[in-house]
Amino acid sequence: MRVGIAGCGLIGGSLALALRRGHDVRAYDPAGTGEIAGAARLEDLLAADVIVVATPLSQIVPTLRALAVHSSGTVLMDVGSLKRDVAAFAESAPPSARIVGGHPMAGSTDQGLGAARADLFAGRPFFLVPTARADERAMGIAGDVARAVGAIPTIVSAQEHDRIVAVLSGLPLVVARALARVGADVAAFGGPGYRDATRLAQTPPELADALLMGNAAEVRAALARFRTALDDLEREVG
């Protein structure tokens, strides 16, 4: 399989490291691709069977738009943490474009190519989101990518994806921030439990804000459920 990767941060770099075992991988990243075989321009990736868009969240749709015009049979697959905007873009994309939403449920508070690991996705769910421009072949290729990096392909809708991410990523981030604020004056005495519970509060602000603000309604709904659970626990404490 010929794979193009647009963006070589933690996720894109880890995909490249995992996929180059048995696949032809080329990557494009304005910041440089290090040891990964690089393409001089984004358009140079279009000879691939699939292009994985692993740019920052704000650049995913612009990158898909730039590629979709000339993509022909190449499958375009993003790996961002939110899917509504990708699904909306696919509605108006050229009829010949083939677009699949993707999101490996794996990551780290460390960022950049230097933090990339070939085993990052091993055994983890890899969400695949059908769009208006996805067909059976495109979904099959996206599934092949997920399996090739050791992940478990899991098909969900864009709406369900964003709801799940709000609960599993957005809510823990908010709770970690809240706990870090409450414990700020005693944090120096904290042990492994406190450090583990507040680890996500170290998420870079640009990543955290994109995840929370871009999925605000679902995060608020998750927070409402969490408040109810806290109230129940408070009554149990007495």
The other form holds:
Number of protein chains: 2
Amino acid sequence: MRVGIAGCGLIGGSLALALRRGHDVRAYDPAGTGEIAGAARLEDLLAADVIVVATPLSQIVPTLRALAVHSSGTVLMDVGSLKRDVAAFAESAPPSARIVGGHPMAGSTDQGLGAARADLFAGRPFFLVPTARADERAMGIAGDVARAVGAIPTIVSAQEHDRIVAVLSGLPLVVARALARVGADVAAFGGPGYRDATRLAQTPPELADALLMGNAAEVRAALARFRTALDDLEREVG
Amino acid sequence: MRVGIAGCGLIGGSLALALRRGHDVRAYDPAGTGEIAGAARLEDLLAADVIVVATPLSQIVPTLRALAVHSSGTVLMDVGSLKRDVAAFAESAPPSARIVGGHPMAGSTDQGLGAARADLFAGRPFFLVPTARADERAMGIAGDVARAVGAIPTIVSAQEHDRIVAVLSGLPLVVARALARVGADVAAFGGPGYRDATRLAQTPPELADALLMGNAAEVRAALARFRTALDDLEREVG
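Complement to the form predicted alone: the form predicted in complex with another copy of the chain:
Complete assembly follows, chain above in first position.
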């Protein structure tokens, strides 16, 4: 499989390290691709069978748009943390474009190519989201990418995906920030339990804001369920 | 220093392993003391300079009470997670008793002697709480115990201690349980961030309940501050 990777941060870099063990990988990133074979321009990736778009969240739809007009046959697969905007873009994309949403459920509060590692996705779920521009071949290739990095492909709708991510990523992030705010004056005494409970508060702000503001309705719904659970648990405290 | 340890779980066992590197340590636990030198009866520990009471929280005051009547000169130091009951007991203890509250800020969701390790307290804060039955010598010996296990002794009142513990242990525990409840149907997709955020929900229920119900007023106060922080952060989501 010839794979192009657009964006070489933690996720793109880790995908490249994992995929190049068995596939022909070229990456494009304006900030450099480290020891990974680099392409001079984004468009140079179009010779691949599949291009994985692993840019920051705000650049995913613009990058898909730039690629989609020239992408005859090349499958475009993003790996951003939210899927509704990708699904919406696909509906208006050129009819010849092939677009699949993807999201490996792995990560780290460490960011960038320097934190990338080939085993980041091993055994992890890898969401695949069909779009109006996905067909059987495109979904198959996306599944091959997921399996090639050791992950477990799981098909989900864009709506359900963003709901799940609000519960598993958005909500814990807001909660960790609130815990860190309440404990700020005594945090130096905190043990490993407190450290783990507040770790997500260290998520880089631009990534955190994109995850929260780009999924605000679902995050609010998760917060409402969380408040109910908290009220129930407080009653159990006696 | 001759040290007696009453209760050989994670904390008592780890204290014994750390202390026996430089001190004469004997432990008492009805369930056995593993490879640590054992005493046949609780009272056999009274020959020591200091007895560290490391039983489950519900047994700390009863154990202190059993020891206090015979403890002429031997310093009694508990290492439970809450300090108000210990301070209250000390006020009515025999005038000859010497009682100091202690609480090393270290732990693990793994419990029992099998999880004990000599370096559990290395570099960690170790709260020391003066009581109505503490004097300079008793506080000094308690500080020596804390330093001997590699911890950093910090003096705090019983009230302030229980407030801090509500923020650093009680609140994160309730929050982790609420997160786990909201995410129960999708937890299998959770990455390391979600796992860390919900880890404290695995605290053994009897330990968790003792920490929460035994400190209910402070936990409620921490929950109130947490809800305010959550409301503020939700507004920032936009």
